[in-house]
Amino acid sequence: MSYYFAIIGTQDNPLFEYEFGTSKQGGDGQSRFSDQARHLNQFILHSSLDIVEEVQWTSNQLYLKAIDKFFNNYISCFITGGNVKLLLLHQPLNPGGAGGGTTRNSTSIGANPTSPQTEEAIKNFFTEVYENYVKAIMSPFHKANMEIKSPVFRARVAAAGRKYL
């Protein structure tokens, strides 16, 4: 499974992106996006902040869960106290489900983007995530919607992507 994660400030700013893949499963974390695909991520995540803000109003849950799908991307999010969005476009392993399905691929976490296992371990990702972004911002030098340029946050991130996903 492919990821593309992002934090979009109140200003509907990107603060931080990062594309990686899976660690799970023998995945070597690398991201398996085409070219093409790689491109229009920025704008499908930016597209669903029109379901998210009206998906905020109607749940009193941070984790919202998967609340978005674009042919075969589902993106989860996650919202802040200060209404910031913790966005995950995540693409699963076999587009179509046709051809190379094993029973290993089946119940690995990539496999079925809305299962219970992926959902549980989308939400732990973005607790760990949340947690090094609030730390992130009370540097006493970050602005509000100022974007994150900190490496030791893009390795606590990638850090919580392997762990989790």
The other form holds:
Amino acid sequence: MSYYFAIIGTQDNPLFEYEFGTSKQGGDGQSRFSDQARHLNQFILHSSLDIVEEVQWTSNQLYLKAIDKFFNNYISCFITGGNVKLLLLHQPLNPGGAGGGTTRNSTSIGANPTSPQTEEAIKNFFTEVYENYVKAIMSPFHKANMEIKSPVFRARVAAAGRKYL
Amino acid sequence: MAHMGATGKTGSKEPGLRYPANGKTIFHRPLNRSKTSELSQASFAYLFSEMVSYAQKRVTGIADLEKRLNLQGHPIGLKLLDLLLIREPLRSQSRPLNIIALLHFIKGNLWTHLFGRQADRLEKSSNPDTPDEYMIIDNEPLVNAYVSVPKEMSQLNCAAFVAGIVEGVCDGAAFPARVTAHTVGGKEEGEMWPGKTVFLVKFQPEVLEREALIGKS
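Please give the corresponding structure for the form predicted in complex with the partner chain, as opposed to the form predicted on its own shown earlier.
Now the full complex is given, and it begins with the chain already shown.
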């Protein structure tokens, strides 16, 4: 299971990006994207912004769940009050394995990207990142749509990824 | 500069990044503040008087001065929007999707956070030509408590700063608007609220267009 996480500003500009792998079921926290997929990830993620803009007016929740799918890549979205989007691309290990997997696999996070367990885990991840994002914008030197470069913030996102995904 | 060379030798991982002496950054502090913690009004009034005189430097007119006060408030509004949302209990966290929800958020949450009470009234323009105008009414704006406007500048209302905060919240929530502050309190004797201020919120046409579309579906 590999993840690509990005924060997109109100002008559709990336503010932060981070790539990691699962730490559950003995994962080592490293992503397993191929070199070609790594470049595609950014395209897939940004192309889902159109769908975000449709979905965001139908629900007043912050967490919009999985909104888009491109082959075996699923996009989950969390939108902040200030219309900044937190997007997570997740790629289950075995393509199409959600149906054919054993019962043990189907309940694990990631094997089935639309299961309630996965949704809940991603929600917890987003909530923790959102809290740290708000702390980042509380800095008096932070202006709207500014890139977040703080290494402390990066470490916090990595920790949230290890904890929940 | 000699100082930096010395720290470089001890092997700091991030060149140029400096931590406070106790090692605690903004990320180590909690976002929730106890409900009772309030700031001194005297120190705010002192700061605000400096902000007004700073904005007053090299301005050509009152409109220009109000514009500058507005600009000082705008980034505060953008940030407060997210801060107030995250301070809500987890279950009731919701983004405002229509104008009414947004204005209620401003009248309730924002005003309570800033001034310790709700705004006094919320009104929609009764003029059919301007359906995009809404009014937030404050009988006695806190920022104007110690401001006495000279006669020759009677047009000025320093609550333009608060209008800027409101504008920031509206812009942040994707309801682009122009917000201005106007004094409406009567000057005659016996007027109950001489400092009564109306915050006129004028939304951009695309907001009303979207509002109509959402209402239909």
